Structures are given as C-alpha cells and as structure tokens.
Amino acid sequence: MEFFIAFINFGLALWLAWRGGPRPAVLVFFVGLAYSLALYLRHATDALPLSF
C-alpha cells in the first residue's frame, strides 16, 4: 500500500508538471522524494530473520 501511495505522488507531480504550474509539481516531487527515502529507511532498518 506504501508503494502505491508513492507511485501516485509521483503520478501527481507528473500531471501538475503537465497541467500546473512548475513550482507546485517540484513541491510535490521533493515530498515524494522525502516519502520514498522515509520508507527505504524504514525497510532498511528492519532486522532480518535469517535462518541457517
């Protein structure tokens, strides 16, 4: 569900760089870019069940 939220944030910066304005698109680019590197930490830290 995260990536989906992502992937329409990105969606949504695309068609306002298309239909909008340059500096709403940018705005909602870099908190797409912000969501994605919260959401690469958040897996990124996540410990690893390994099983040898």
The other form holds:
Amino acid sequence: MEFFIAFINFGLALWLAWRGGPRPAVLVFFVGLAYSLALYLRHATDALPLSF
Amino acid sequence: MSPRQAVALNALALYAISAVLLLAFYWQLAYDELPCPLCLLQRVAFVALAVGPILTIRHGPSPHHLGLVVIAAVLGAVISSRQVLLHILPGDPGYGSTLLGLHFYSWAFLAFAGALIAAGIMLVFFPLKVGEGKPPATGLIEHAAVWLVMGLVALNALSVLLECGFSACPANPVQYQLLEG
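Show the form predicted in complex with the partner chain, please, the one above being the form predicted on its own.
Next comes the full complex, and the chain you just saw is listed first.
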C-alpha cells in the first residue's frame, strides 16, 4: 500500500503537469519527494529512523 | 536550443523513462521476479523523473523543470547506490538477475547519473532565461510519450497493489499478496 500511494502521488504530479498548472504539479512533486524519502528511511536499512 | 528542439528532447527523455519501466515490467512478468522495496522506490524515482519533461512539453522549456529532474535524479541515485552498497561485499550474489553483467540497481544508478549529467549539460550549454519558455506546439509523438508514461505509472500502481496488498511490502517478496488471499 505504501508504494501504491507513492505511485499515485507522482501519477497525480504527472497529471497536474499535463492538465493543470506548473505550481500544483511542483507542490505534489515535493509532497511525493518527502513521502519517498520517508519510505527510503523505512526500507534502506533497519538502523535508520522510521525503520521497523 | 529552440523551444521546439527542447520539447523533442524531453519527449525522447520520456520514451527513455518508459523503456526503463517497460523493461522492469517485462522482467517482473516474464521471469517472475518481484521487485523488492528499494527496487520499487527506484521505479518511483523514475516516475518522478518524468515530471520535469512533461512540464517542458506542456508549458515550454524552463530551468525550473530541469531543477525537478535534478532533484528526482538525486533521489534515484541515492536509493540505487544504497542498494549497490548493500551487495558490494565480495561473494554477495546481489539481488535479482543481471542484464549485461550488471544488476538492475546498478543500471538504475547509471541511468540516474546520466540524467544528472544531461540536466547539467542542458543548464550549462543551453541556458534559458526564466519566462523565456512559451508553450510550444506539440504533436502526436509528444502526446504519445506523455500518455505512455502515465499508463505505465497506472500499471505500476496496480502491480504494487497486487504485490504488497494493503499491508507493508515484504523485504523479499516471493508472491503477489493480494492474489494469494
């Protein structure tokens, strides 16, 4: 589910880049970036914050 | 570089991203190799890499769009280099199969490094002033590139939902959680 959300997030950013304006697309891009970084901390190792 | 050439180059970049995602999908389905969490994150970073080119195709070239490419490429390079380092010790067989002698995460690192270098070359040798970019005319090739990437994102979202279900993704996935019940 966590990666499903990531794909949907960046899919929305692509959609907004194509159909909406650059500003909402960039906003959603950075939300996705923060979420992806959290996923990275979760999965890169078991010794980082958010890992379990 | 004219806006028309920039748009054509960005459409080419979208086709390259689509080729990467299609190859990963082919390997997943043909060889039944389910992507691990870090592999999935690299796919996510490739999708993030497509935001800048689509903005350029839709709204015209701008250094802001190249900035998004740089950020996405750094994200992808960090993730793929982490996976390279996880398997760098001698004797470690690595994760998954190889393509031309390199694992897919090694190829991913090279691809993200290539995207960084390409964005740098664009910024240094073909500088654009802010506000110079105007929405250029786009054709079937550019539209097809955009819709191809979007379709692959939708397929990846569906695939990862089948693979991980509604819980956290396992570190070494061996079956589609949602299909196994």
